[in-house]
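Starting off, we have a lone chain in the form predicted on its own, written out as structure tokens.
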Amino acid sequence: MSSSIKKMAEKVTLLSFWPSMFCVFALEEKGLSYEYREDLPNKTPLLTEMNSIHKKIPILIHNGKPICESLIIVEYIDDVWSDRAQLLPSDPYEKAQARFWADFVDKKVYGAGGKITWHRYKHEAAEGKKELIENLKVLEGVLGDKSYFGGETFGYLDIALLGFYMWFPAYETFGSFSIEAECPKLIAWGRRCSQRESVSKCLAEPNKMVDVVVRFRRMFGLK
């Protein structure tokens, strides 16, 4: 059986939740066929079986085998389906740089954004806002005047930040500030990415992201 026929026969399932689209962006960019299942807020038996350690999404199930954690899944997708739309650079140094900055996004942007959206006290939101702006300015410097973080090629680091770009309206609403006023090049980058079919079909409406934060804040007892 040829490799192309084998890949056509492969079964790919993604357990996720619509505010977390990292893996979906990668699957769509590769043009892959997959089954998508929403798995929050109720954790299904399949989720706990496939991620028995952390019991959280996202989980990519490839031919019955689970792969967990967003960026690890994106790298896995890029490795397995390497014959189409390469996401990570082939150059070892450039690949290491992409991984470094994706880790920066995963730790710094996620952490600061969480202080804004899930704050209990106003000073926590103010602290998160300050940290987020600082971190986004760093990333804006990395982007420079390029179309994408990889130059003219959309890739891994773009996907890593796009997962949080979806949350920008919520950060702005609950932090009372404008990201575009602080980081105009980054917003222009986000709009450019949003024009890609693999991204536009997955992005939520801005108000929907704000609404989900409102709903979860109520669930968590946050005013």
Given for the second form:
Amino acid sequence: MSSSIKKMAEKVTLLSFWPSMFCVFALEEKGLSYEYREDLPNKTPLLTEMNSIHKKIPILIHNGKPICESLIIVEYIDDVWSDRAQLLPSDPYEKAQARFWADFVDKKVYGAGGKITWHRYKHEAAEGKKELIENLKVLEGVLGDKSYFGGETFGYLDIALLGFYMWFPAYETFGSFSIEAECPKLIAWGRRCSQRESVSKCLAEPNKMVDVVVRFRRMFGLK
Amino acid sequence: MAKSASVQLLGSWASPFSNRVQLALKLKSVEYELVEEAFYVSKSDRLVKANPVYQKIPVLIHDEKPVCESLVIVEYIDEAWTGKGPSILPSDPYERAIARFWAGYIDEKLETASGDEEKFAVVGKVLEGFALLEEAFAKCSKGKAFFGGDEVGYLDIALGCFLGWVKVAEIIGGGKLLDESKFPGLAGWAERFLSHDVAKDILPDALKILEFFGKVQAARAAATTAAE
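Show the form predicted in complex with the partner chain, please, because up to now only the form predicted on its own has appeared in this conversation.
Now the complete complex, all chains and molecules, led by this one.
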């Protein structure tokens, strides 16, 4: 008991940029109080800069110690505040599956989505769209008929994909397609997650994501 | 029937990623069957079935359930055989996060370096990586022998599997990469790791890798010729 009170008194700061929501979902699920600080990209916007920003933020600062990389932060939060809202499964095999698929999301959804939003040439967007649909369909298969990727409980893998779910309106706009038409179960899952209190308070309006992409594309000199 | 058959590793002595898994299994004293996959020639049906997403080694099959991706497998081994042998991941959550961060960095760096055609660019990336890892070693080891402290751990395994390949790169390129004058911490760690009981029988030496490399080139050339 005393150790959890001690943890609550400890300072938790999240340095992030609002389109990157992974860590916020985890902190909210755990019901933690934390300071949120926006770290907006104020450097000269080159495409590589945007990528380096994705690498550098978010940063969680807990008792003065920094932790980087969204999924590593989420696991850290789960490790430290292990007394509530468990995010990773306890079973080693299920845990390995969650980590494997979260890594797949990171590798395959992030990359494909990026091709769509940051394309210079139309064919890049088309490539990205094809890859994205393929990969989302695989994830739909993983979800199956479960309510969440974690089964009956919302967890790590849900968070890993939810961060990208927010970008779906942007992918759809710049890829000219409907994700719901291709992956209805996934959209249903997204809507189900959006109803969670921890998620609904953070989820941006769909247009906001599109606006962000429009703004950045202009900055990068992309039409 | 055989207990060891309940743990199978689809891998290869020649793959550093496979070596990671072997090192972890050795640390935990887990008996297993190594199924050599001639991954450089073709993908076996067995491999495709076990890893449909990436069709790559290593794949650990434990009681018929496959686990893929080397670092995911290493963590799985640590968790599935908790209490057997030493812990692979640090026990402190913060140190765990740091270890995972650097392991991820290593794989990412490798990915970007292997995408480079230009030798100069590759060497540059490797040296950049070593510079950061030299710092990481100082912070993680806290003056002790390994990234994991007194004992070999997750980050030692994640990086150590490449040491033979670093030597091969030095032989082929003719330049010292893991230079003890530039990276004294890492160079000392490398010697200790390579002579550690866990690594000795698993990590192939540079000459064996070179020989293997030649074989792969030949096999690939033959395959290309056959296809033409």
